[in-house]
Each structure stands twice: as structure tokens, then as C-alpha cells.
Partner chain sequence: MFDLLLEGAPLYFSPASVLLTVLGIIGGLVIGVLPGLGPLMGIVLLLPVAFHLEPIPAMAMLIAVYVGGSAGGSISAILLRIPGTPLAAATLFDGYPLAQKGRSQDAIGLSITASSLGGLVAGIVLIFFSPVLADFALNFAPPEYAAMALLGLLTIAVVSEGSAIKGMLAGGLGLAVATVGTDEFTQAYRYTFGTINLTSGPNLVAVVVGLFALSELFVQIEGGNFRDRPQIQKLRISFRAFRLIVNHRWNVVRSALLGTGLGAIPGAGGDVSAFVSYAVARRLASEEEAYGEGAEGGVVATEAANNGTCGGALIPTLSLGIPGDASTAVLLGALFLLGFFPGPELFQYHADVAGGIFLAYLASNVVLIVLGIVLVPFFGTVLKVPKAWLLPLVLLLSTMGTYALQNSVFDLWVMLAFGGIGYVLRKAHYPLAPIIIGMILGPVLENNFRRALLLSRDGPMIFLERPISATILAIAAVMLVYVTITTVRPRKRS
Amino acid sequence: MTLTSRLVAAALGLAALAGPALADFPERNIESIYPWAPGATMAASQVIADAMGDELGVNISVVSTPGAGGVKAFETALSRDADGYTLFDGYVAPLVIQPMKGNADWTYQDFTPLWSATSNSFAIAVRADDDRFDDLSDLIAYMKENPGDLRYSPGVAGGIPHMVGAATLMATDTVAQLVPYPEIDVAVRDMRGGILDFMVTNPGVYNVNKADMKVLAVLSDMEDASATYGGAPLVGAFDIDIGMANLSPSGWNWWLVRKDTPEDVVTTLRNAMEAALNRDDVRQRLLDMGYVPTGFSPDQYEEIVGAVAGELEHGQKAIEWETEKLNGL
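Form predicted alone: give me this chain's structure on its own.
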């Protein structure tokens, strides 16, 4: 046998060995690294993970790894092998916002997308028994007549709820005192007690506290978002353009893997996630929890996430505008 023949035979032998190993992926359980503390949002991710695991025949555990605005979770996932056994639950904060603020040295282009998972829109809510405001027009009219008199909270300052709240105030040239809270649940308690006049809430908090809340407007242009707040009107119904559209004014996640993950492994994961997201029972469970299944394909990743990055800069400018207005009162 010539040298060339021996090399060809060796290559065929390696291919024969490699073939069954790749076809067996996954051979063990998978972890999805989730960037926040346990709660309703993590439960929504677990719904998708369980369905995707059914498709693959393994368990997918959602592992809470909070810290540094989601950066810790991404760093944890990046430290793992690029073998498909570690997924990034790619929330917008660690994927787009933290790099935008200079707190992370990656961009959304440094990852390979699977499918987008869910979005959760935000809404302006007041106490259920607050008879000063029947709708968003009443709230805006009050703030125009009494600049800075009302107090509101988006939860943590600087996050997307704060961006969309500030963008709404900027679009209507109104201002209210900002009261940030490290945990949004505390803001609910204080609005219930009359310390806050209104808040920017998310569907999970609304679902738990809906008896104490009256939603004035959903800060989104996505029709499904209204359903997660009991059919409350979208902000566009009041002829208000907050300057952020589609996913930009929402919390959302896009599941990812490391850029150097083998292509056949990526294909297997994408097929399983697509099948999971198309299941009627999965979609209904997510909607019942207040999360809209988005299901954008990997081919749409660049178009959609790239646009979000640009529009979030508008939200950041709205926060700066709000700060100037409050300092000028």
C-alpha cells in the first residue's frame, strides 16, 4: 500500500469513528445559563428548555447565574467548551446593553444564534383604585399641569423598563420624579401604599398583582403584548410614538451558543428549539405566564438584534433627557 493509500485509509477510518459520535449528540444533559435570579422569567425559560429537551431526549437545566447585569452568566458560558452542552439564555441586557455601556467586551455578533425565545413588554400601571387616571391621556394631562409632582418607578434605574418609561415621558414632554428600586416587587408594595403614583411593570409582576393594578397603556407596538395585560391598549392608541419598535422596548431573549460550536451540533439544537417553540402547549403556557413567544429564526438575528442595538441608544438618550428635566425643576 502506497503512502497516499495509507493516508486515505486512515482518513476514512477516522471519519467512520467520528460519524457515530457526532450523530449521537447530545449524549448527556445540557445546561442553559440564565442571567437572573430565579423567578417567573426563569420559569418561562424552563418551559422552553423542557420542551427542547423532549425533542433531544435529554434534560436541559436552566441554571441561574445572576450578577453584573447578566455579564457573569455570559462569562460563565464562555468559559465552557464550544460543544453544544452549554447554552446562553441570551437576554438583551448582557447581549446588547452591557456591551453598549462598555461593561462587556463582546458584541451580539460574537455568538451563534439558535432561535429567539420570548419577549415581555412593559406597561404603565397605577393603583387599581386610583380614580385620578382612567387612561394614559389623563396621566399625561396631569403631568403637563403639574411637572415633577408625581413619583414613578421602573424598578432598577438604567434598565429597559426605565428606557421605555423615560422615552414615553420624552415623547409627551412630561416629567415625574424617578424612584428606583433594586427589586420591582418593592415598587409594587409602595405603589399600593401610595408612595408611588405609577410604575413601569412587566407581565410577570402584573400577573401576580393584577388585583392591585390598573394598566393604562402597554409600551409596545406588538399586538400580542396587549393580551398579556388583559387587553390593555397599546401606547400607539394614544397617538404616542416612543421612538422604539418591535423588540426594542421589550425584555427579550435569544438562545445562543459559542461562535465556534460545530455546525452539525448547531443544526441539531436549532431543529430541537424550533420544534419546541412550535408546540401549541408550549406557546400557550408562555402566553399564560405573560411572555410572548417570538420565534424569530437564526437568519433574522442580524437584522433584528442589530436594529435593537440602535434603538436602545434612543432609550439611553431619553434617560439623559429625563435627568436634565428633573435637574431643571
The other form holds:
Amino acid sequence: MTLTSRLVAAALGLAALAGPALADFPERNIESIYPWAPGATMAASQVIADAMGDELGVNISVVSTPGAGGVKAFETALSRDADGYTLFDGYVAPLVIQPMKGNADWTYQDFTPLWSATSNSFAIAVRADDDRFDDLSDLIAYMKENPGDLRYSPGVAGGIPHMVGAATLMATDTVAQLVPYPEIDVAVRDMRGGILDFMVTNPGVYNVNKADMKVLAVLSDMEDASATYGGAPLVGAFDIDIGMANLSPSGWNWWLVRKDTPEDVVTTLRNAMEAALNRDDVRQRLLDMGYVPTGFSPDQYEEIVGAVAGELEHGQKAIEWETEKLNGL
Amino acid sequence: MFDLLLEGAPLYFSPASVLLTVLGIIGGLVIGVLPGLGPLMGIVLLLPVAFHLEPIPAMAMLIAVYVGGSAGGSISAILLRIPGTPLAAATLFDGYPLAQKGRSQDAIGLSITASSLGGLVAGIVLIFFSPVLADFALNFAPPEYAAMALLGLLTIAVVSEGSAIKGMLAGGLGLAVATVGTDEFTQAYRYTFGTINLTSGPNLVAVVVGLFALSELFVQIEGGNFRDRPQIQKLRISFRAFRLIVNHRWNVVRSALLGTGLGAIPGAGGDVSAFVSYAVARRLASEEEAYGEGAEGGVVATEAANNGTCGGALIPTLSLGIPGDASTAVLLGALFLLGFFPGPELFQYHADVAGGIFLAYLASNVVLIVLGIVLVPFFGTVLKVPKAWLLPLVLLLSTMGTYALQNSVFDLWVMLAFGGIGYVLRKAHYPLAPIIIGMILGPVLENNFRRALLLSRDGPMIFLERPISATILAIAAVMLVYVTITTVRPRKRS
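Since we've got the form predicted alone here, give me the form predicted in complex with its partner chain too.
Shown next: the complete complex, the earlier chain at its head.
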């Protein structure tokens, strides 16, 4: 190759690279970095990604990047360019809990919010044919008489389902053996097999395993949470105050981009996500899967996420209380 | 049983899946034909591509490569007396002499048809047995999973090529690598050395590509002869084998069933089953069939058996999540990473995926019989590709594929590091497959062991109180004692 032809080749190469930057966003497919292993919950993110992709005219793929309680996914997304082609599926664990525990060096203020996506409440469920417990009072009475005798799983240890479960146990001064599972889907198998007595489930898992489980109480104070568990009673109906209210005892996600993403790109993404979440078919599909579209706008981010962060401290304390109790058995 | 196939049909019969089956068979045959590569290498190189596909087309492609690669190895055994894969080692006993008699066309035709029919027989066994085994495994809880993972690790380490001690040491290395990442129970980081890249352990695909593809590359480079082109007879397309194979129908069925049975035992592997079924066929053969001097039955027996082994190895892989050999270990890893957990849940909740995988396996064998025959002249050409072209291609595919997994340069370092480790271990005659199996089964063993202890009211007694886990552990104990005795006592060789 002569020097001239090399220069021409280099110039052509540069032109090809410069092309996309000048064009309208989005030019190519977008990735949404999802922080858990594939499962029932990922399907909800997929519904939103598909609808949002339709609005933008490109494909948005949900990329499962599990590890380190969601931190891996955030780190992965942070390592990408701030060009709007990588979205954070900002679940509360990597967004709020992990920084709170000192496992991540960001705060929720370090991201630019698009829209809030969904929320889902958690519930205490037993085997469908377990006739020891007709309702939550039976379960609590049993645990009071036989402390530490029952075995339960909230899925991953230290997550929100665990916080909510531990908060319920703390509020009723009861204790059961904690058995963590990497994915709550797997715990269902062992509850069905009789080796676990109860679990803290999410609506996605409940929907898939309805026939095998009986929901004793929904751990939320929001009326519409009951509907996602076939009308099961709220924990308040048993005169129990778990010390966490509104969004804080539930799982939720807020889609985000990197802070330094260009403003016009953010606007395009926000508009597309808003339009996607307002579609009736999208809302219905999410509700059918047990996920309530929350629809908080970007300007409510600070107020809502900030408030939740404070309340989660209570859940953290409940876990510490539980650990002490279990160690003392 | 047939419900599974019906549920899987809409998933499998898509243009993408069928096309990828065809391409997978072609790619598998080519890579099987090339000496030194083989089905595992094919799967390894295509693994990164698979993650950009939908689950069923991805699995269809990988399974087709597995099937095609297992069959392709026989062609170079027949033509050059070099088995393309260890699976085809027994094929050269009769395949090469048959070719020397000027019947290379028949030998290749028989090996392809026997492979394909052997695979189909295994496919039927797979479809009948996997759901039954999976159904049984529904009674499994953490103690049983822990026991099963321990048994799987032991068997594979023990039966793998080379000495049992080396197999177990390699398995131990896999277990050690598996401890890197985040502790599932406490969310604590283990051996991550402060880098976020290791918080979910080293990427399995990067490890596999490094360990198998890169180390092979190093070994081949060391071997030299970069420009050698072998001399081979001219080949035509011939359908005579369809007629010839009819004479060997019982041999096909018997060898395929032997292969399937041995394949279903984790660790036994295709090379063992090929030799066993060759020995059986030879004993049952009449005097005038001169085994070892170009008997058709010899080719049929080994090829039906080694492809049967593929189907057999898929049985424990899909129904229990315990891989039957190195290739199925990588297939298992692929299924994990595509979001499906092999085991009873696969059949219960994703019956369509299980059915789709069965169909992919059956379809691969059907495509094999057609393409294997039609492409015979092409394989002659492939065999003449010198290493100087082939090795850079392997390096390019490995590097691009691994990088594209998550656009991570760190993964490339992981690949390179494990390439080096693989090379050193090969030189010291350590088997590599137990490392991958250790990496896959390690977390299954550790987490279920700890979970079982949490569930237990009585410490480790939970493993003995439950009949299934007690039985599995008893088998593992017997095996360990057996290995210890045979290793300690000096071996008598005949």
C-alpha cells in the first residue's frame, strides 16, 4: 500500500466513524442492562423494552447481567459511552441498597432518570395443600410456639423481599430459619417438595406457580397490590405494621441513563418510554404478569427515590434483628 | 413424550432453527474432518455466536455442530489414518484398510449413514428417558442436588482420559475457579481482587475458548508443518451406502444402544463407547468378515456408537443438569447462559424448549445423512487446507467471539490466561474437560450443600436421612474406594 492510499483509507475510515454521530438518535439497536438472571421478572422489562423499541423504531434488547446484587449490571452500563445506546434497568437493589451497604460508590443522584417502570409487592406464601396454615395468624401462632422451627426463603439474602420478610417477623416477634436461594424461582421447587415451609414471593413467580402456592398475606399497604395476588389480604388486615409503607416494601425499577448523556437523546428516550408506558396493551400485559406500572415522571425521581432510601434502613435493621435471633436459637 | 415434541415443534420449526441446523451440520462436519479440531472445538468457537441468537436456534446450531463434528472425524480417519477427533479413533481399524482397497467412497458413506442412524436411535432413547429421569428428579431437593453434583464431579474426573488422579486434580482446579465471584449466601466478594470484572467469576465462555481452542492452537503451532497438504483419493457423491447399511441394520441398532447407554453415564464418552461396540461387533461377526482388514461392520459399529453417545450424553445433561462429557458440559453452560436451567424444571416449565432441543437433535441426524453424502467431495478439499490458513482463522474466531460476548477486554485476558493454563496442562497430560465440569458443578455442589445444612435440623445427617441422597452418596463412596484401590495397586497391563 502506498502512503497516499493509506491516507485515503484512513480518511474513509474516519468518515465512516463520524457518520453516526451526526445522524439522528437512535441509529442502531439499544441495550437495556438488566441486573438479574433471566426469569419471571425479566419478562416485565422485556415488555417495556419491546414497546419502547417500537416507539423508537429500533430494537431494545434486555441483556441479563447478573452478579454482585445488581452492581455488575450498573458497572457494565457505566463502562459504556453516555450516548443513550445503553440503558440501566435501575432496580432498587443496585440503585439504592448496594450503595447504602457500601458495595457501590454511586448514589441515585448520579444518574439521569427516564421514567419509573413498574413496582411489585411481595407476599408470604405457603404450599397450596399445606393445611397447617389457613391464614397469616396461623403461621404466626405456629412460629411463636415453635421458634426457628419453620424454614423460609425470600430468595436472595439481603434483598428487599428479605427486608420485608424480616420486618414482618420482627413486627410479630417470631423467627424462622432463613434459607437463601439465588433465584426465588428455585425456592418454589423446594417449597413444593415440602422442604421449605413458606416463602416471600413476587407476583411474577406467583403467576407462574399459582397452582402450587397459597398466598397468606401481601406485604404492602397499597390496595392495588392485593389484586396482583388474586385478591389476597394485605398484611394490615392482621393488625400488623411492618414499619415500611408505600413503595419501600416493594421491588421497583426506574430506567436510567448515564448522567452525561446529551439532553436531546434523553428527551427522545423519555418520550418513547412515556408513550410505551401509556399504551393500554403494555399496561395490561404488565398487570397480567403482576407488575404495576408506576408511571412516575422524571421530575418526581428525587422525591420518590430519596424517600424510599430512608425507609429501607428499617428493612436493614430487621435483617440484623433476624440474624441475632437466629444466632441465639 | 410426544407432547414434548409437539410443544417443541413451533419453536424448532422456524427458518432460523432449520437453517442453523443445516449450517451447524456442515460446520460440524468440516471441523470434525480437520485433524485436531473436533465437535468440542466447533461448539466452543460458536458459543459466543450463540448468545446473539434466540435460545432454540442457538441450541439447534450447537447441537448440529456436536452431531456433525462427531460424525466428521471418521472421514479423515478413513482417508488419512488420522482420526479427526478421538471419537473416530476406532474407525481407522477398518475404515482405513477399506479405503486402501479402493473403497473409500463406501467407507465414508457407511460411516455417515451409520452415524446418522445411530444418532436417530439415540434420539428416540433420549426422548423416552429424559422426561422419565427428570420426573424422578422432581423429588430432588438441595441434599440430592449436592450429592448428584458430587457424583458427577467424581465420575467425570475418574473416567476422563489420563489417570484418575490427574482427572481429579483438574476437576479440583475447576472447583477452585468456581469459587471466584460473589458468595450466594452473604453477597461477599471472593477472590475478586478488587475488580468488578470478577464479581460473577471469570466468564465461562472465555474460559472454555481459552482452555480448548487457544491451547489447541499453541499445540498445533508447536507441531509445525504449516504448509503440508495430504494426498487423498478423488471422491464422488455416491448413494450406495444406503443399500450397504441395510446389511448392517442390527449392528447399527446394537451399537447405537451401546453408545447411548455408555454416553448416558457421565464421563464415559464417545471414544470408550466406540471401542466397546467395536469389540462387541467383532466378537459377534462371522469368520469371513475380516475385522481389522477393512470390514464394513467395524466402521458401522464404531460410528453408530459414537454418534449414539451424543444422544446418550444429552440424557443426564438435560434431565439432571449433569453433563455426560466435555461437549455436553459446554452445551449445558450454553443453556444456562441462555436462561434455562437444565433439570426437572426444564421439562416442567419449559417443555417447549426441551421439545425443541429434542427436535433439533433428531433433525441434525436427518440433515447429517443427506449432507454427509452430498458433501463428500468437498471434505476431500477441506482436508487439503494447510494449517497456515486454519490456525489464524481459529485465533480470529476465538478472539472476536470472546470479545463480542460483553465487549470486554478483560474476557480476552481471561481467554489468554486459560489458553496458557490449558497448554501447560496438555503438555503434562492432564484432561481439560474436568475443569469445565468443576466450574459448572462447583456452585451447584457448594450452594446446595450449604443450603441443605441450613435446612437441616441435624447437621449433615440430612444427607443420610433422605433415601435418594444417601443412595447417590453411597455410589460415590464406592467409586472413590474403587479408584483408590486401582490407583494404589500397580496396574497390570495386558
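Positions refer to the first chain, counted from 1. What we label the rigid core is the largest C-alpha set whose atoms superpose within 1.5 Å from one form to the other. These numbers were taken from a predicted model, which means no experiment stands behind them.
- Scanning 217, 119, 272, 97 for the location where one rigid part gives way to the other between these two forms picks out 119 as the hinge.
- Rigid-part rotation between these two forms: 12° for the smaller part relative to the larger (C-alpha based, whole degrees).
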